[in-house]
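Just one chain is shown here, as C-alpha cells, and it is the form predicted on its own.
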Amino acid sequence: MPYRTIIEPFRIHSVQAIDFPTGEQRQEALLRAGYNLFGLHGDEVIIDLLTDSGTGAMSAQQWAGMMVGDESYAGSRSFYRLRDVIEDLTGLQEIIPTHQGRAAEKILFTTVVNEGDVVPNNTHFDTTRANVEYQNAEARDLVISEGIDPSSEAPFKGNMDVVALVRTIEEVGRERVPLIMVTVTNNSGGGQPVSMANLRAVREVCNRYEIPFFLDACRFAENAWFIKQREEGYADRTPKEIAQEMFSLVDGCTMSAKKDGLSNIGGFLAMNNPHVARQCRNLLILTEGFPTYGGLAGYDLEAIAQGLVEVLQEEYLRYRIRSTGYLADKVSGAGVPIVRPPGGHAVYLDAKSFLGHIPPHEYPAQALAVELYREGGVRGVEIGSVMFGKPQPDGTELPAAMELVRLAVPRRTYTQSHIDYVGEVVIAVAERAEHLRGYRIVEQAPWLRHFTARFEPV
C-alpha cells in the first residue's frame, strides 16, 4: 500500500507550552508595539512564523553533542569538528565561525567592499543589503523576470539574470565589482530555488571577468532538494552530492547556521583565498572572538556540526518541503494569492493581489501581517515596501517590486494541526480583505527600519 501522508521523520521528546492571548490582549499588544510585529513579546504569539532563523527544534543528537562541547578559548576540539564537517561539505579551506550570518556578512563586506562598489546578487536579503550599503556601496538585485512575478510557475525563479549581470559589469567596470553573490534559496523572492545550470552560468561570468563568486548559503540544503526534484540529471543524486557540487562552483560563502544548520545560533564565513581570510580573521578577533570560536560557545559549534549532517537527510528534506507545500495548498485552494510555486522554508502571501485597494505607500503587506496576528495570533513578517522601499530625495518612496507576507515555518517545531490552524486564520482574513486599511510609518531608524519602526493605521 503506498504512503499517502508524508509524516514528520521524528518523535517528539520534549514539548513547550503555547500561550493563547485573547483577541483583546492581542489588540493591546499591537498598540503597545506600534503595530510592528517585531515588538511583540513571544508569549503574546500563538503560532510564530516570523522567521525560520534559529527558531527550530534541535535533535537528540545535537543536544547530546552539546554535552561534550569543548569550551577552550583557543583550539577547541569542537571547532575542529565543525571545520571538518564544513570542509567535507563545501570543499572550502578557510573556515571562520561567527555568531550568526549577518556577522559573516559584516566581516566579508567590510574587508572586500569599498565605497562606490556594486555587489550583484539574485536578491539581497535585508541584512545582506544593509551591510553592503553600510560600506556606501550598491546592492544590486538581478533576479530573472519570473522571480518578481508571484503567479509564475517557473521551477527556478531564484535564478540570476546572467545577461543583466554581464551588462552590470560592463556598465560599472570590473574594478567596481568586488564579488558576485547568489542567495540560495532566494529568500526575498519567495524562497525560490536556483538551478545548478544557473550557478554554472554565473561561474562562467566570474571566470571571464576574474571576479570572486560567493553563495549566501543559508538554505543550501533546501536548494539542493529542489534541484534533485526539478532539474534534469539530478534525480538519482543525493542531497549531499548536489550540495557539494553547488559549493564546488564558488570561491566562498556566508552562512547563517540558524537556518539549514538546524541550530538556534551561529554561522560561518568560508573561502579559499588565504589573504582575504587573514584580513577577515583580524576583523573577527576585534568583533566576534578568537578564530576557533568566533563568538560561539563550544557547544554551539557541536550543534552546528551535527545540524549540517542531519539537514541533508532525504527523509528530513522531503518532510520539510512538504510541510510548507501543505500550507500553500490549503490557502491557495481557498483562493488566497501566494507566490507560486511554494518556496522551501515559507509560504509567501501576495498582499499586492490580496489587498489591491491599499496602495504601496500605505504598506499593504504590513496591513495583512498585522491582521493575521489580530485575527488568530499568527505572526508573520512583511517583505515589501516597509523592508525594501527606497526613500527618494523628494520625500516620496520607491516601492518594492512585490508586497509579500512571509509565513516562515520553523524546522521540526510545529505539527500538521498547527499548520491547519494557520491556514484557517489566513482564510478568515481573506474573507474580509476588502475591509482592511493601510498603515503609515510614524517612527523609523535609518538602517533596517522594519525591525523597530512604529506605525499607525491610515
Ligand code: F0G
Contents of the next structure:
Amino acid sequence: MPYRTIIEPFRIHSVQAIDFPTGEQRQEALLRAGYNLFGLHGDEVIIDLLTDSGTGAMSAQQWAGMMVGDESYAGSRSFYRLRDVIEDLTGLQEIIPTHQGRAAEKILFTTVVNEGDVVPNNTHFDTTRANVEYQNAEARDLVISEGIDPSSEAPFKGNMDVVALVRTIEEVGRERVPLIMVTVTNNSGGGQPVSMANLRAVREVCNRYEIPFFLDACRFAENAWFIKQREEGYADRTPKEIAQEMFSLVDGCTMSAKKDGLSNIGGFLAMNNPHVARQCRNLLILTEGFPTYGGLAGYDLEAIAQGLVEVLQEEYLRYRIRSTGYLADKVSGAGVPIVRPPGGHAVYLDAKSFLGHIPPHEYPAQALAVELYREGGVRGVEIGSVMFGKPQPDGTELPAAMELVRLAVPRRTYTQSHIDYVGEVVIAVAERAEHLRGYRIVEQAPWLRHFTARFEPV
Ligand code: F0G
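Same protein, different condition: the form predicted on its own was shown, now please give the form predicted together with the ligand.
Every component of the complex follows; first up is the chain already shown.
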C-alpha cells in the first residue's frame, strides 16, 4: 500500500482560541509564578502539554449524550448505560462510578489495604502511591529493569518483573499483600505498555497465592493498541477484543475516565467480589455520592459511556499513538534524547543526558521545562528531582533516578501543525542547551512540593 499520512480521524466543529503571550509577557509570568509552571494561568500557555488528563476534546456524540443525561439522584438511566458499557468491556460485575481515578483508589485501598501491607505495582502513579501510603502500607514498584533504562527499545517496558513479584510475596508473606496492581500503560515509567503475556503471568501468580489482581486501567485502550502492534498473535484482533482479554485476566480495576474515557471528568472502580463492592459502596455514599452517580452528573456518565466506545475505534487509536510517535520522531531526529521507544500518551525528554552540565540538585529537567515555556509558550511537566528528590537530614538531597520533562499530548485537541510547532520549540531550546542554567528552590511545601515550590535561577 502506498504511504499515506495518518490524518486526524475527525473534522473540527467547534474551536477554542489560543492566546499568544509575547516573550516579555511569558518572562513576567515566569517571575510571578516563581518559575513553577503549575503557577501559570492557562491563558498564558500557547500549547499545553502539562497533562493528557481531562484535557481532551469530546465528540459531537458525547455532547449529544450530555443533553439526554438523566439527573435522577437514584437509578439514573445514564448510570445503567455506563454500567452496560463497562460490563461489556471488562466483564466485571460490580461497577462503582467515582468523580475521578484517585477517588476509586482511595475507596478501594481504604477497604482492602491495612497498616503494614505491601502493594506491588509495575510503577505506582503518584496518587496511587500516596493513597497506599496513607493506609500506612508500602507501595512497591516492580517494573522490569528495561523499564527504567531510557535507551532500551524493549517493546513492553511497562511489564511487571514477575520474579521480583514472587520474591516480594515470599518475603513479606501472602497475607500482607492485599492485592497486586498493574498500571496500563505505565504512566510513571514513560507511558510504556504491558504485554498480554505479562498480564497472564501476573494472573498465574495471583492464582497461586490467591491474591486479587487489579488493573490501573487509565490508558487501557492505548495499551491494547500496543499489544495489537507488537505482540505476536494480536495483529488481527480488534482493540476491543484485546481490551476485553486484558480485563478478563483481572478481578477488578480502578479507572480515571479523564484519559481513555475521553471525558473531562470522571472515573470508576469495578470488581467481581460483591462483599468488597458492598463495603466500597458504603464508603462511596459517605464521600462521593449515591452508587448510581458517584460524584458525577448524569451527563458526565453519558459522556464517559460514549467515550469508552469511541476510544477503541481503530482509526482513533492509529492516529492517537502516531501523533505521540510523530513528536518523538521529530525531536529525536534532531538529536534530542528522549525515553525510547515513545509511550502512548507522552514524549519524555531526557534532560539528564542533554543538560549534563546542570547537576541534579540544580534541577536540569525544571530548567528545561521553564525554557520550553520561555522559548515558545509550551508547557510540559518536570518529572525528576523536583518531583521525586528526597531531602536528607544533612540538608542535601537524594536525586531522582531520571530527570525528565513529560510532554503529554491531550486527546483530539491539537493538530499536526501544533505538534510541529512544539517540535520546533524543543529543537530551538536544544540548540542552546549549553547556555541553560539550573535553579534553586526558595520555597517548598513538606509534601508534593512540585505543585507549589518557588524557584530562582542559580
Ligand atoms: N493512575 C494513573 C496511571 C494516572 O496517570 C492518574 C492520573 C491516576 C491514576 C489518577 O487519576 O487524575 O483521575 O484522579 N494521571 C494524570 C497525569 C493526573 O497527569 O498523568 P485522576
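Every value quoted in this text rests on a predicted model; they were computed, and no experiment measured them. The term rigid core refers to the most C-alpha atoms you can superpose between the two forms while keeping them within 1.5 Å. Numbering follows the first chain given and starts at 1.
Visitor: Establish whether a shift of 2 Å or more occurs at the C-alpha of residue 397 between the two forms, with the two forms superposed on the rigid core.
Guide: Yes, its C-alpha moves 2 Å or more.
Visitor: So, superposing on the core, is the move of residue 25 at the CA at least 2 angstroms between the two forms?
Guide: No, its C-alpha moves less than 2 Å.
Visitor: Just checking, between the two forms and with the core aligned, does residue 12 shift 2 Å or more at the CA?
Guide: No, the C-alpha moves less than 2 Å.
Visitor: Where the rigid core has been superposed, how far does the Cα of residue 448 end up moving between the two forms, given in Å?
Guide: Its alpha carbon moves by 2.3 Å.
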